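Here's a solo chain for you in structure tokens, the form predicted alone.
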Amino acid sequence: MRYSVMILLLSAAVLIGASMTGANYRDIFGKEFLTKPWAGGQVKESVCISCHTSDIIKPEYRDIPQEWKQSWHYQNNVSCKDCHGGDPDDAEAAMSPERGFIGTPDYAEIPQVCGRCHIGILKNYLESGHGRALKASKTGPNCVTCHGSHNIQKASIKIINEARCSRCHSYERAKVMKQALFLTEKKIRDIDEDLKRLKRAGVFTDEEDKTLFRTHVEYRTLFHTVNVELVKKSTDKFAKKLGLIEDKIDKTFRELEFRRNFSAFFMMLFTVMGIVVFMLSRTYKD
């Protein structure tokens, strides 16, 4: 009731003064009242956000908060000012050098922004023939030609595609690359898949996520060496490690099923019980 006052004395309010301005009373509604959380505590907009939605801005730069709303980084709470510098709190202090804005960073150094994260994959990369020669002709594949710059999704194998790597080189040799990625690939997918299971039965998977987390980026950062016999070479290792995993998957699904059917023989027990008390006392009173 109290916010349905609220609601009505704002409306009226943002018409009288729509009228006494002349202004069109549905812009000023839309973008004072619609557009602002009333209901709930305020919430505070980034300095990018509000430029880069704004008219000010070019128009092919519009769309890159909605590209970022969509991606991996977005999920995983990495911002603007983790990659570009400056203080989204601070208007006058945005993109200012001192407070670290770098702004598009130029080709050639997009690899050492992201290894500021992924440091191991920074490394692989260096050392692979995609780093050489980013190094030697300055326009080699980076980290953007491959994941794009904003809206970066989870990494799969299906990154690797002909459509992209054929830009660069022949198909092939990334094909090659892809076939060795599979089976390990799949087996995290599925591992996965039956954690989520678990969750949703109610089972605590904390440890087992974590250590599919570290070893699914450990396998992702040698992926990036781009070497196709250290994979080949290294597919056991990782089999290995995934087993371990999936073995105590497979026990807490056989302790789940155990519990099941030690629930349903109970609940038989008891219905055959019952069944015998009730004819029982019949034939009493017989």
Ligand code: HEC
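All values derive from a computational prediction rather than experimental measurement. Positions refer to the first chain, counted from 1. What changes on going to the form predicted together with this ligand:
- Domain motion between these two forms: of Val113, Lys138, Glu185, Asp90, the residue positioned at the hinge between rigid parts is Glu185.
Having seen the form predicted alone, the form predicted together with this ligand:
A single chain, with no partners or molecules, comes next.
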């Protein structure tokens, strides 16, 4: 009896410990499998893809479907026809203008193609130095200059680098922009990490996740203004919004710490009591 109580206490302690440190199975599974291109299956094969991987296509175009399958768009069901138009179910008429096929968009038309879905970004872009320069003289970069067209990945400030941003003007301009974005981006990443830790500790963080996500989306459209002054000015506003989430997280961490100390204390108390009971019973027997 005594032993089984001790064993029960011990295994409870082990279980509690494991659930505090063990990562959420679904998170791991998602990270390992669901974001890999070959997890696939959401986008059904279309006639565009089967024909465009066949021999009748020029070798330099033949890799396009494969590139696209590595992309974030593929993961999110954005397919050939979403950018090029056409009919992905009808091999005969797939590329006919009557079915909305637009072919390869011209350099200056690309923002409109992408902007059908990325509406807020298109607006900021069109009002920016880049958008104005594209319209006036085709000298500004379009969406594809910075994101590519088929293998588009999740965006981050890593896109701002010397090779890409010094093609048309000095890198200095781009660098100030990157510096202005850097601190807020870092803060967002830190909060994200903290939320993951809390989730692993079994804390429900849905509301904070949503607020952080919304704030991040809003923040990330800012870049497309390429207005360094605006970004600097907005930094305070975003710091305040993020600060509110940070305060909540800190409070939760403190509560967790308290609960942990509290349960550790009881665990110790029980163990000591167990030992005392054990010793006492020995004394009586002897």
